[in-house]
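Below sits a lone chain in C-alpha cells, taken as the form predicted alone.
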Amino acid sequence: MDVRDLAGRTAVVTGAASGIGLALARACAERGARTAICDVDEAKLENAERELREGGCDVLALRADVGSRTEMSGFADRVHREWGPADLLVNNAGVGLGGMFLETTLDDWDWIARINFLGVIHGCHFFVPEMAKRGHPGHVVNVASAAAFAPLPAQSAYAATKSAVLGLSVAMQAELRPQGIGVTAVCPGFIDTPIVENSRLRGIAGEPETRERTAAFYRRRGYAPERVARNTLRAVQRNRVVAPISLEAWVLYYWSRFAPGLLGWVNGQLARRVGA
C-alpha cells in the first residue's frame, strides 16, 4: 500500500490518546489520511482529537475499550456507518506486565491477554471483513514488540502476548494477499513512552526505585514515538511482515534468528540479576 499521500484514504489507530498511537495518528493525518481514533482515556482522547482536529484532519474519535468485542464492533460501525471501510488499520493499543511467571497471577494473565491479543483479534476481526470485500489495497499494522521473538526475564506474560500477534500476522499476511492486504507485525524496541507508568508489575520489578530506574531508562534512551510513526509507515510502504523499528529490536531480531545461544545465554545472566 502507497502510504506516501493518504488524502481520500481512512485511517484506524486503537489506543491513540499517547504514546505510539497518537504518533502515528498525527502521522497519518499530516499525510491527508482521515482518521478514526479511540483510547479508554477519554481525557487524553478528548485532547487527541481536538490536536488532530485543529491541524485541519477529519477526525473520529470514540472512547472503546479493545478487549470488548461489544464496544470495538461498535466503534467499527461507526467508522463504516460515516467512512465506509478502512485503507490502513494499526491495532495499537496495549499494556505491560513485568514480573517472573511465579509472580504473575490468573487475573494478570486474563488482563494482559484480554488487551494485548483479543485487542487485535478484535480490531482485525470487525475491520478486516469490510476491507477485503472493497477489493482494492490496504494495510494492517499489528503492533507487536521485540519481545515477540527475543523475550527478556520478567516478561512472560507480555512476550506470550506480543509472540501471539506476530505469529497471527504473519499468518493473515499470507492469507490476505490475494486480497491485496498485506500485514505488517512492529517491533519497536525501547521507546519513550508512558508504558512503564501504566504497567502491572510484580515482585522486584514492582518495588518503586526500581519502576523508576526502568523508567528513567526509557527516558534517556530518548527513542521518541514520532520515530516509531515514521519507521512503521515506511515498513508498511515496503510491505514489509516483521518489522524491527528501534536499533535495539533490529539486534535482538538478529540474535533470535543466526545466535540464538548468545541470546540464552544474555538471558541467562538477567534472570540471575532479577532474582530468578
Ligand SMILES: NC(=O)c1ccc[n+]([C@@H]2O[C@H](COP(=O)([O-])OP(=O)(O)OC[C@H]3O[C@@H](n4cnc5c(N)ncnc54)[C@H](O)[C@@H]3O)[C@@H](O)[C@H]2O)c1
The other form holds:
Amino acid sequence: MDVRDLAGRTAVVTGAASGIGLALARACAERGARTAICDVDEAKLENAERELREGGCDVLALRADVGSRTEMSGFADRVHREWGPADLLVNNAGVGLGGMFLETTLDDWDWIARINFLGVIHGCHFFVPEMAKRGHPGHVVNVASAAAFAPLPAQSAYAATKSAVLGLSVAMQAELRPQGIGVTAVCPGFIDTPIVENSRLRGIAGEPETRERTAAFYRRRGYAPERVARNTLRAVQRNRVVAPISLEAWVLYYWSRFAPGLLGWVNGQLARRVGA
Ligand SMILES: NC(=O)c1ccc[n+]([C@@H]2O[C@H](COP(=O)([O-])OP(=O)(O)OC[C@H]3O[C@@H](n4cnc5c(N)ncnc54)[C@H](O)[C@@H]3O)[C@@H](O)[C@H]2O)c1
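Now the other one: the form predicted in complex with this ligand, given that the block above is the form predicted alone.
To see the whole picture, the full complex is given below, headed by that same chain.
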C-alpha cells in the first residue's frame, strides 16, 4: 500500500493516547488520513483527539479496551458507519510485564494475553473482513517487539504474547496477499515511551530502584516513538512482513536467526544475574 500520501484514506490506531500509538496516529494524520483512535486512558485520549483535530485532521476517538470483544466491535462499527472500511489498521495497544516465570501469576497471564494478543485478534477480526470485502489495497500493522524473536529473561509472558503476534502476522500476510492486503509485524527494541511506568513488574524487577533504573535505561537509549512511526510507515510502503525497528532490534533479529545457541547462552548468563 502506498502510504506516502494518505489523503482520503482511513487509518485506525489502537492504544493511540501515548507513545508509539500516538506517534503513529500523528504520522497518519500528517499524511492526510482520517484517523480513528482508541485507548482506555480517557484523559490522554481526549488530549490526543484535540491535538489531531487542531492539526486539521478528521478524527474519531473512542474509549475502547482492545481486550473487550464488545468494545472493539463497537469501535469498528462506528468507524465503518462513519467512514467505511479502514485502509490502514494499526494494532498497537499493549502493556509490559517484567518478572520471572516463577513470579508470574495466572492473573498476570490473563491480563497480558488479553491485551497484547487477544487485542490484536480483536482488531483484525473486526476490521479486516471489511477491508478484504472492499477489494482495495490495504495494510495491517501489528505491533510486536524484538522480544518476539529474542526473548530476554524476566520477559516470558511479554515475549510469549509478542511471539504470538509475530506468528499471527506472518500467517495472515500469506492469506491476505491475494486480496491486496499487506501485513507487517513491527518489532521495536527499547523505545523511549512510558511503557515501563505502565508495566506490571514482579520480583526484583518490581522493586522501586530497579523499576526506576529500567525506566532510566529506556530514556537514556532515547529512541523516540516518532522514529518508530516513520520506520513503520517505511516498512508498510515496502510491504515488509517483519520490521525490526532500532539497531538493537536488527542485531537481535539476525543474532536469533544465525546464532540462536549463542543467544541462548547469553540469556542464561543474564538470567543468573537477574536472580534465577
Ligand atoms: N516502548 C518499547 O520499548 C516497546 C518495545 C517493543 C514493543 N513495544 C510495543 O509498542 C506498543 C505501544 O507501547 P508504548 O511503548 O507506546 O507504550 P505506552 O504505554 O506509551 O502506550 C500504550 C498505550 O496503550 C494503551 N492501552 C493499554 N491497554 C489498553 C487496552 N486494553 N485497550 C486499549 N488501549 C490500551 C495505553 O493506555 C497507552 O496509551 C505496545 O504493544 C508495546 O508492547 C514497545
